[in-house]
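Heads up, the chain below is alone and in the form predicted on its own; it's given as structure tokens.
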Amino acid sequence: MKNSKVFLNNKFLNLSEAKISPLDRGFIFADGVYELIPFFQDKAFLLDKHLLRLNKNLSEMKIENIYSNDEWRSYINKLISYYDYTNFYVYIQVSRGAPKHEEEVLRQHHYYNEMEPTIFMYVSEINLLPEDKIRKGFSCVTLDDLRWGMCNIKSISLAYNALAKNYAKEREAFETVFVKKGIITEGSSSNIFIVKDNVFYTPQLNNYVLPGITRGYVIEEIKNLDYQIQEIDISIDLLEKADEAFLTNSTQFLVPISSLNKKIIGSGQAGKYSCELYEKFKKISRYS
């Protein structure tokens, strides 16, 4: 990685000579926002609904958004060119930014509204799952949710997320799966779906669920497909009973959940549905 080309503030740099201030509030605050855009097959998936997710983000954080879709594109198009990655990601940082003068204090909560954002993005290499793996579905805990009250934002505050997320790598399981009141409402890095009596569930969109854009996706595609689908609250009983369970996530698309606390989900595999679903992702990623 040492010489690898990342962008920061209009110019394109190898990650060494990337350097940004301590001052900057992303730093000192964690105020700002990321996206995440993966590439399947060398092509962005679903780019337009990630930067229109990036634009809301920031209008809700008040952080001006100073480039136009078309330089969003532009950027991101030549960041990718000095990489020959076939299944990648484009991660995006946009942070409030740094004071801008020295008579200014150098930390204190509120903020001018002169600041000049920094943005960041580097390029990183998606390793997709075994299919062998995908197949047999992976393992789940869950962790009671205490993160911070609006997590509809793509805030990078994800401390708490991080934890969970270690949590379960202790326990040797995938992900951690976050439930508030007894109602689940998504995993550490994902958003989670189930299938009881044929019917797709998945938690209805709130200040604790990320509106993820594969969740949009598959939601999308499970009606395409004819099958009903519903927006609920899911409860922790609904969820230990359900005959399928999935995740879904940008980098990975789909991953099948085969247990929860140790506890065998349906079949103690991926139901046929998640297979279904995953059939129609592997052409995007692997064939096309």
Ligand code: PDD
The other form holds:
Amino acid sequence: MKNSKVFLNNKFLNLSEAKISPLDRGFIFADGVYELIPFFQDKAFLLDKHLLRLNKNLSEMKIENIYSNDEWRSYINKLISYYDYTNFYVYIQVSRGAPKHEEEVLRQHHYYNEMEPTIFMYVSEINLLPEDKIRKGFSCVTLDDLRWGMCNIKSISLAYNALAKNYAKEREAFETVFVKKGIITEGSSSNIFIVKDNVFYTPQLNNYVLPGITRGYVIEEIKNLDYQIQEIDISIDLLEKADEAFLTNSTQFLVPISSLNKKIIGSGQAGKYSCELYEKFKKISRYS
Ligand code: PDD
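Since the one above is the form predicted on its own, can you give the form predicted in complex with the named molecule too?
Shown next: the complete complex, the earlier chain at its head.
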């Protein structure tokens, strides 16, 4: 891996110099949260919304947010100044940190009184999916949603999400869509939308759905275009019968679904509404 600059606890270091304690609770308990902020054409996309979600998630996990939004912005700006990518993301991870009194009990489930969070940020290029592939759509598979019950928090506890993405990869699919008691929740690293009879639907927010920043943006765009959108429980049956379906996330924005468990969805390629929304993203990501 290239020896790129990363940010670790107020310092800008080469990746090989960045070290944390193996007792860090992020490593031992997956006790932390993360954010992924995309930059298209060198400009942050919805940065304030990502910082707001980070702040909310930290507070829900009772981890102190030691930086103001201005400090976050200035550290992020300094970090990205080391890179000359056009489309890229900044990954932020905040864990509860490592116990200070390492000579005492090394592993306790409860939090220690004085803990300093470990804050790590790195930058990676975004390789956008080619437009011809977007227009053809991508295949998806489904899997029981067996994740913990606080998926509304962007926790670093992603073992089941990773297993699910690998399940898709083994089946040469793009994404795994989670299903809980016959209702679809979200993808292993994406939110999902469908279109049926000219109305958009997306799973309503609950503890099994991450309030994706792209999801929020796409909902607003749909409303701006004067289309109808409903946030409801979507059955697997409704997804299978959809005219169109697509995934959203920060790195790819919108990915049309062509098939689910090898059954064709809609026309078997990107539908007209998916293409219309994708055109909007092209303006953001490809032209300055
Ligand atoms: N993941 N749901 C899950 C489980 C996710 O992991 C993601 C994004 C989303 C979409 O959220 P947003 O629009 O804010 O990116 C929904 C990121 C991209 C990741 O883990 O790499």
